[in-house]
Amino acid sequence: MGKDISQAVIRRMPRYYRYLGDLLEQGVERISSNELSAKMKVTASQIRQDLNNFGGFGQQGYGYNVQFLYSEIGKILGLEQQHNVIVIGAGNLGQALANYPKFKKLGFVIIGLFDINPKLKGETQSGVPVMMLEGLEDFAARHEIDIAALTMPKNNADKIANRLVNLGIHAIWNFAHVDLDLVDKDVVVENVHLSDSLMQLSYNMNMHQNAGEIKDFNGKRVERL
């Protein structure tokens, strides 16, 4: 692409991909930036600016070919190839990831589940057996692993993450409630702190509920006359 793309733009690309996929299912063949804007609640100019970072893809007077744009955004997001994923931590969250069917449709195939709890050994999730973490190195030697998802408690997350890095895994999807301290700073990490998202929701809910209220200097609500 020849230039750095802002993270704000990158965060919007999966949303474009999702909406375009819905349009394809509805049989829509082409759409204008104004029509897409109305559906996504993003300004038409923002859509055009975002897509122009990658070449534009539209034709004046025609708009966007939905199938073509969907395919091109899929390429931008790296979805034209399969990504092998392992999950470290086979508890409730790890099992939920393993059983989520949309991942495989997008090309993210979970090929291994690991845990330290011997009671989980041999259990299967969507056909994938739970293995003990002690066998991680042997498994990595026999399989190509693109992404590791950490769904374990934060206490040992750094240690396990660096162990993964030493095995040549350079993309980590981190659900552990900690910011990882890695020896290799070139590793790609996507942090998913679920409680942070819930706290943001709580803040927005609180602001919405308190909109228009009058409070005194002690923060107590004052009834309107």
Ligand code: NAI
Given for the second form:
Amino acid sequence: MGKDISQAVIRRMPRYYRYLGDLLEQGVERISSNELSAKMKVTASQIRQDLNNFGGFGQQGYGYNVQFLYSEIGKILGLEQQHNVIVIGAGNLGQALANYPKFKKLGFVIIGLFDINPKLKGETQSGVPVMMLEGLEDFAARHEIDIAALTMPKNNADKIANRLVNLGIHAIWNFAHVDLDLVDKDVVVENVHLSDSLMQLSYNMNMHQNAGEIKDFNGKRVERL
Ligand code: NAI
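Could the form predicted together with the named molecule be shown next, to go alongside the form predicted on its own?
What follows is the entire complex, opening with the chain shown before.
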């Protein structure tokens, strides 16, 4: 690839991947950028621009070969190889991740859950063992771990994140509501905040509701269109 691709483009790639996967399941072999654009509600030129970052993939007058584009985007997203994942915090969220089968289909295989609550020791979630955090170093010495998901309270998240990086884990999927202090560390972090998405929804709900209203000078609603 060579050049730096903007994060905005990268963020759109999983959506292309999902749509193309659906098309493949429907037996579609070829699609024009206009058809893909109509389906995804993204302009055809946006699609072309996005894919041109990686060398194009389309052919004038032919469109895109769905299987080829799907696997190329899969490669761009690093999905052609398996990623072993551990989860730190085996509570509601950690268990939900371990029990969601789609991650494995995408090549993200959860190989262990870690917790500090001794009551959880020896439990399994969809066949994944729950182990005690004190055994992390030993486990890491015996397994290749590519990604660690943090699904524990935020107060210890920094300490644990640093411990993970020292164990050679260079990717953290951070659900703890804290910006991890990993400056100068060789690690990539993806923060997930479901509540941010809800707040955005709430903002858009307000905008949507307000768009149909006429307000008086005090901001009080007087009529609905
Ligand atoms: P939970 O209370 O069900 O589970 C937390 C688990 O972490 C417990 O099993 C606890 O024993 C364990 N734990 C506590 N300290 C630990 C440590 N130092 N090392 C390893 N395990 C430890 O909580 P839930 O609902 O699963 O949420 C977990 C975290 O994820 C919380 O911080 C919560 O705020 C956050 N969260 C984030 C979301 C997001 O969208 N980013 C959505 C939901 C929860």
